[in-house]
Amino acid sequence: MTPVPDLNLTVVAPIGFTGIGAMVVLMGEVFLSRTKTFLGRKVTEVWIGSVLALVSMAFLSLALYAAWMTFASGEAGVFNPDHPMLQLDSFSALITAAIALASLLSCALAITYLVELRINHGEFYALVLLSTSGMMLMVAAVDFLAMFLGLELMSIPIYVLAGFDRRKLRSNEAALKYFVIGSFASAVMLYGMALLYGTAGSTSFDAVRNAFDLANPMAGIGLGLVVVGLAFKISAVPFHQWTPDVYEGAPSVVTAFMSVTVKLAAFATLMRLIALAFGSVPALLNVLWLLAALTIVVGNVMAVIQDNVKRLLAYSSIAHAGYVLIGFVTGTIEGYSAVIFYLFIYLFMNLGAFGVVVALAQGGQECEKIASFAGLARRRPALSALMTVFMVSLAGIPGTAGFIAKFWIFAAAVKSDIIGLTILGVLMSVVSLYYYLRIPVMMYMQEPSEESESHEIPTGEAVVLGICVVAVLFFGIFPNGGLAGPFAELQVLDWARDSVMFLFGT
C-alpha cells in the first residue's frame, strides 16, 4: 500500500485562497445573475460587480495574511518533502504578500472603472485571481515544472484580460499580440528547461545547480533560453516590443494590474533561479549587464517621444526594469535587497499613476492622450496633485520613495565597482525628468483644450490612490520605519534584506 505523503498545506495556503476565490466568483456570478432581489434590494449588474469585487478582495486579503504570517514566522515549508516542488519561505512569502496586495488594490480600482467602460463582467475578477495564483505558484517554485505551470497560469488569464474590452479593436489587437509573443516566449523558456533537464537529469533547481557546467553547450544554451523567456516577462530590451502596444490597447485597470504584478513575479523568479539553480555565473552577470544598459537607454529615449500616457508609462516601466537589473548585476546581498525594495516601491508608484488614468475614465472613454491632461488642475485638482506626486516619484526626485529606491540600487552598484552602468543610469534618470514632468506642466501650465464636467473620485479609486500616495511619501522619508506606533514596524529595507539573506543562505 502506497503511503500517504505528508503534505504541508500551509505552503499552498495563499495559492489555495486565490484559486478558491476564483471559483467562488465564477459560481457567485451565475447565482446572483439569476436573483431578482436581495434583502429587498434590486439586484443590478453594477451591484453584482461590486459584490464580486469585494469577494475577490476578501480572498486576496486571506492570501496576503497567510503569506505575511509565514514571513513573520521566519520558517520555511515544503509542500511535499518527498518531491519538493514548492517552498514557501521568507523570500517567496514576502513577494507573495506583495503580489496579493497589488492584486487587491487592482480589484478595488476596477469596481467603478468597469462600469464606466460598460465591461462590468464578473469573470474579470476570476481572471485576476487565477493569474495571481499563477504568480504565487511561480514565485514559490523550486522545480522547473512548477515554475512553468505557474508561468502559464499567470499568463493565460492576462491574455484574456488584455482583450477584455471586446468591442474595441485595439483591445483585441493587444490580446492577440500578447498571446502570440507570450506563447513564443513560453516555448523558448520550455525548450531551455528541457535542455537543462537533459544536463541534470532532473527538473529540480538543486539538481540543476549541482550538475550545471557552463563548459557544456547544452547547459549554456538552456540557461540562455530560460533568461530570454524571463526577459520577455520583465520587458527587457530587446524583448520589449509587445509592451507599449499591449499597455495601450488593454483596459487601463488591466494595464495597472499587469505592470506591477508580472514584474514582481518575473524578477522574483529570476532571483530565485540565480540563488538556487545557477549560482554566481560570471557569464550570466555579463548578459544582465548588457540587458540593463540597453533597457535603460531604450526605455527612457523612447518615452520622450510618446504622446499617449499609457505608452509613456509602458516605456517608463521598461526603463525601470533596467534600473532593477542593475541590482542583479552586482551579484551581492545589498544589490538584491535593493531590488526587492525597488519592486515594493514601484508597486505603489506605478499603480498610483495608472490609478489616476483609471479615475479619469468617463462615459466609456479613457483619458490617454497627454494633451488631454492640459488644464486638468482646474477641473480635477485632487487628481492633478496625485499624478504630480507619482510622476515626481517615478522620476526619482528627492523626498519621494522613488528617489530612495534608485539611491539604494545605485549605491549597491557603486559598492560593487559597477561605475559605468551606474553613470548611465544616473544620466538616463536626468533624461526621464523631461517626460515625467511634462504631464504636471500640462496639468498646471496649459489651458484646457476642452471643457469637461468635474466628477467625484469613486470610493474604491480614492482608497487605492490614497494608499499609494501615502506610501510614496512615507517611504520617501522613512524607508525603514521611523515613527512611533504601527508605522515603526514598516521596516521595508529590513524585510528585503532578511528575505534575500534567507534565499541565499547567509
Given for the second form:
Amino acid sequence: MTPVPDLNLTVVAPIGFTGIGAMVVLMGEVFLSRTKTFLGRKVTEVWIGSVLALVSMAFLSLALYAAWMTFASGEAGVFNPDHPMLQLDSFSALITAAIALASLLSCALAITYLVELRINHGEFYALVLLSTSGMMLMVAAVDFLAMFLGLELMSIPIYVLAGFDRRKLRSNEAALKYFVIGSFASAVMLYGMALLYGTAGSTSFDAVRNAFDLANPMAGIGLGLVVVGLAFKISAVPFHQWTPDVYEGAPSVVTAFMSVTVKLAAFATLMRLIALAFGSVPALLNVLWLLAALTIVVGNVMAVIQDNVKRLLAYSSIAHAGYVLIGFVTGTIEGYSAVIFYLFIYLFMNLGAFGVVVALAQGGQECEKIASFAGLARRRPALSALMTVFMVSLAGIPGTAGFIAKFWIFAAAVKSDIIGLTILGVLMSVVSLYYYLRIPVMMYMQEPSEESESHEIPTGEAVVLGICVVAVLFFGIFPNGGLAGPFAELQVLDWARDSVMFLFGT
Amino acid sequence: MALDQSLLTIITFFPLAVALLLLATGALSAALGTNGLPDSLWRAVGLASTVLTFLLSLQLFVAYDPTQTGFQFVEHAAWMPDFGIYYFVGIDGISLLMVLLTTFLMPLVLLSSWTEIAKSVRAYVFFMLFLETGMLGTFVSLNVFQFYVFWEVMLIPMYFIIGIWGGPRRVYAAVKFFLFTMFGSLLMLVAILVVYYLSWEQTGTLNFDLVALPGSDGAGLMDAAIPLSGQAPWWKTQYWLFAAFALAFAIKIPLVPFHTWLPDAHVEAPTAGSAILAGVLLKMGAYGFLRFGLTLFPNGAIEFAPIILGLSLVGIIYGSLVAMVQPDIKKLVAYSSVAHLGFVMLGIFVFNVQGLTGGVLQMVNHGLSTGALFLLIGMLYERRHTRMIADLGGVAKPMPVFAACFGIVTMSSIGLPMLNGFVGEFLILLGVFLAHPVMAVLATTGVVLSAVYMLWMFRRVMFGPVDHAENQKLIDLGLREKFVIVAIMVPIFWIGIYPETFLGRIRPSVIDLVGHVERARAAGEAARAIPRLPELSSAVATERP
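Just the form predicted alone so far, so send over the form predicted together with the partner chain.
Time for the whole complex; same chain goes first.
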C-alpha cells in the first residue's frame, strides 16, 4: 500500500476556490434558469446574472483572501513535497492575489454590460473563473507540465470569451484569430519545453536549471521557444499582431479582463522561469532588450493612427508591455520589483480605462469610435473626468500611479546603465502622450456630434471605476504607504520588493 | 510662530485645498440632484483664496531675512524615505520673488477674466487654483523628485485652460504646448536619475534632496562630484546631464529653436492663460537653470554657456524682428517675450553678480509688464473681438484711460527709466559688458528694436483717425479693470524707482550662486590639468621592464 502523500492544501486554496466557484456558477445557472420564482419574487434573467456575478465574486474574494494570507505570513508551501509542481510563496501568492482582484473587478464590471449587450449568460462568469484558476496554476507552477496546464486552462476559456458576443461577426473573428494564433503559440512553447526536457531529463524547473547550459543548442532553442510562447501572451512585438484585432472584436469587458490578467500571469511566469529555471542568461537579456525596444516603438507609434478606442488601448497595452520588459532587461532586484509594481498599477489604470468604455456601452452597441467621445464631458461629466485620469495615468504624468510605475522602471534601468533603452522609452512616452491626450481633447474640447440623454453610471461599474480611480490617485502620491491609519499599510513598493527578493532567494 | 514654520506649505497647498473643497461640494450636490453652488460663488471663493494666498506670501516676504544666505522657511518630511524622496520645501531670495510674482498675478488674472469666461466657470476656477498650487510647488521644491512632480503636474491644468477656453485653434495649441514641454522634461527625468545614482555611488545613501537639510550632516545631490567630460561614460558627464536639463528648461523659456509652441499657445489661450503663461510659466525655465542647472552641473553650464549665450542673442534679435511684422497684437507680444527672455538668459549665463541679479529681476519685470500687456489686450478683445492691428486705430479717443495704462505698460516693457524694465535690462547689460563687451553691444540693439516694435504698434493701435465705425463705440475701462491695471502698476513703479527692496533679497542668493560656479570652474580647471600625469607615469611604467 502506497503511503498517502503529505499534501499541503493551502497551496491550492486559491486555485481550488476559483475552480469550485466555476462549477458552482455553471450548475447554478442551470438550476436558476429553471426556477420561476425565488422567495416570492419573479426570477428574471438580469437577476440570475447578478446572483451569479455575486457568487463568482464571493469565490474570488475567498481566493484573494487565501493568497493574501499566504503572502502576509511570508511562508512558502509546496503542494506535494514528493513531486514539487506547485509552490505558493511570497511571489506567487502576491501575483495570485492581484489576479484574483482583477478578475473580481472584471466580474463587477460585467453585470450591467452583459445585459446592455444582450449576452447575459451565466457561462460568462464560469469561464472567467476557470481562466482565472488557470492563471493561478500557471504562476504557482515550478514545473513545466504544471505551467503548461495552467497556460492552457487560462487560454481556452478566453478564446471562448473573446467570441462571447456570438451574433457579432467581429467577436467571432476575434475568437477564431486568438484561438488559432494562441494554439500555435502554445505548440511552439510545448516544443520548447520538450527540448528542455531533453536536456534535463525532467520537467521540474530545478532540474532544468541544473542541466541548463547554453553551449547545448537544444537548451538554447528550448529557452528561445518558451520565451516566444510567452511573448505571444504578453503581446511583445513581433508577436503582437493578434492583439489589436482581438481586443477590438472581443466584448469590452472581456478585453478589460484579459488585457490585465493574462499579462500579469504571463509576466510573472516569465520572471519565475528566469529566477528558477534559466537564471539571468546574458543572451536572454539581449533578446529581451530587442523585444522591449521593438515593443515600445511599434506599440506607441501604431497607437497614434488608431480611430477606435479599443484598438488604441490595445496598442497602448503593447507599449506598456514594452516598458515592463525594460524592467526584465535590467536583470536586477530593482528591475523586477519595478515590474511587479508596474503590473499592479497597470491593473487599476487599464481596468479603469476599459471600464469607462464598458460603462459607455448601451442598447447592444459599444461606444468605441474615438469620434463618438466628442463632447462627452457635457453629457457624462463623471465618466469623462474618470477617463481623463486614466489616460493621464497611462501616459505617465506625475500625480498618478502610472508615473510612479514608469519612474521605477526607468530608475532601475538607469541604475544598470541601460541608458539607450531608457532614452528610447522616455521619447516614446512623448509619442504616447499624443494619443492619450486625444481622448480628453475629444471629450472636453470638441462639440458633441449627436445629442443623447445622459445616463447614470450603473452600480457595478461605478464601484469598479471608483476603486480604480482612487487607487490610481492614491498610489500616485503614496506608492509606499499613506499618511495614517490603514492606508499606512498599503506599501506596494515594499510588497513588490519582498516578493521579488524571495523569488531570487536574497 | 507656528504659522511661520509651515507657511510655505500653507501657501503652496491652500489654492488646491480650496479647489478640492469646491469640487467636493460640486460632487455632493450632483449626488443629491441639486444644482450646487452658483457660478458666481465659485468665482468669488476662487478669488478670495488667491487673495488670501497673496497676503500670506506678503507675510513671507516680510519675514524673509535678507541678511542670511541659504534656504529659509525650510520644511522637511518623509514621503518615501526608503528611496530618498522627501517633502522638502524652502526658499531663497530668487524663489521668494517667484512665489510673490505668482501669488500677486493670480488674483488679478482671475479678476480680469471675471466676465470673459462664461462657459464651464466651475471647471475654470478649479483649474486655475490647481495651476497655482502647481506653479508654487515648482518654485519652492528642494527635492528634485518633488520638483519634477510639480513641474509636470502643472501642465495638466494649463492644457485644459488653453484647450477648453482658448481660441479657434486651441486644441492644436494645447497639444503642442503639452508635447513640447513633456519632450524636454522626460529627458531631464533620465538625467535626474543618473545624478541620483551617481550620488548614491558616492555617498551610499539614496537621496533626491538638492541640498543637504540645513543643520544635518547628510549630503544632497549638489554635493555629488559629477564627472567632467572624458572622465566617465558620456551620459554620466556634466556636459550631457546639463544638456538634458537645459533642453527641458530651454523649451519652457523658450530659447530660440524651441520657441515655436509659444506664439501658438499665447494666441490661442484665453487672456488669463496668456497672462499666466507669460507671467509665471516662462519664468520656470529660467528658474530651473538657476536652481538646478547651475547648482548641479556648474562645469557643464560653463562648457555650455557659449551655446546658450549665442541662442539668447539670436532670440533677442530674431524675436524682435519677427515681433515687428506681426499683424496680431497678441502674437507681437508673444514674440517680444522670446526677446525679453533672451535678455534674462544672457544675464544668467555671464555668471557674474550684476548679470544674474539683473536676470532675476528681469524675470519679475517681464512677468509684470507682459502679464499686464496680455490683460490689457484681453480687455480690448472683449470689447472689439479682434486683435488685428489693422482693424484698430485711434482707440485712444474712445478709451483714454485704457490708452494711458497701455502706454505706461508699453514703456515698462521697452525699459524706460523710472519703470521696472530699465533696472533689469541695465543690470543685465552691465553684467554682459563685463564678460563679453561685443555681445553687450549686439544685445543693446535688442533694446532699440523693442522700442521700435512696441511704439510702432502703440501708434497704430492708439493714435490716428478712427477709421472703423466699431471703434468709435468702444467703452473705456470699468472699475474692475482699472483696479487690476492700477494694482499691477504699483510694483512696476516700485521696482523702477526703488529696486533695492527686491535687489537686496536677490543679491545674497546670487552671490552664493556665483561663488558656487566660480569654485567649480577653478576645481574643473585643476582637474583637467591632472589627467596628463597618469598617462606619463604609465608610459614610464611600461618602459621600465
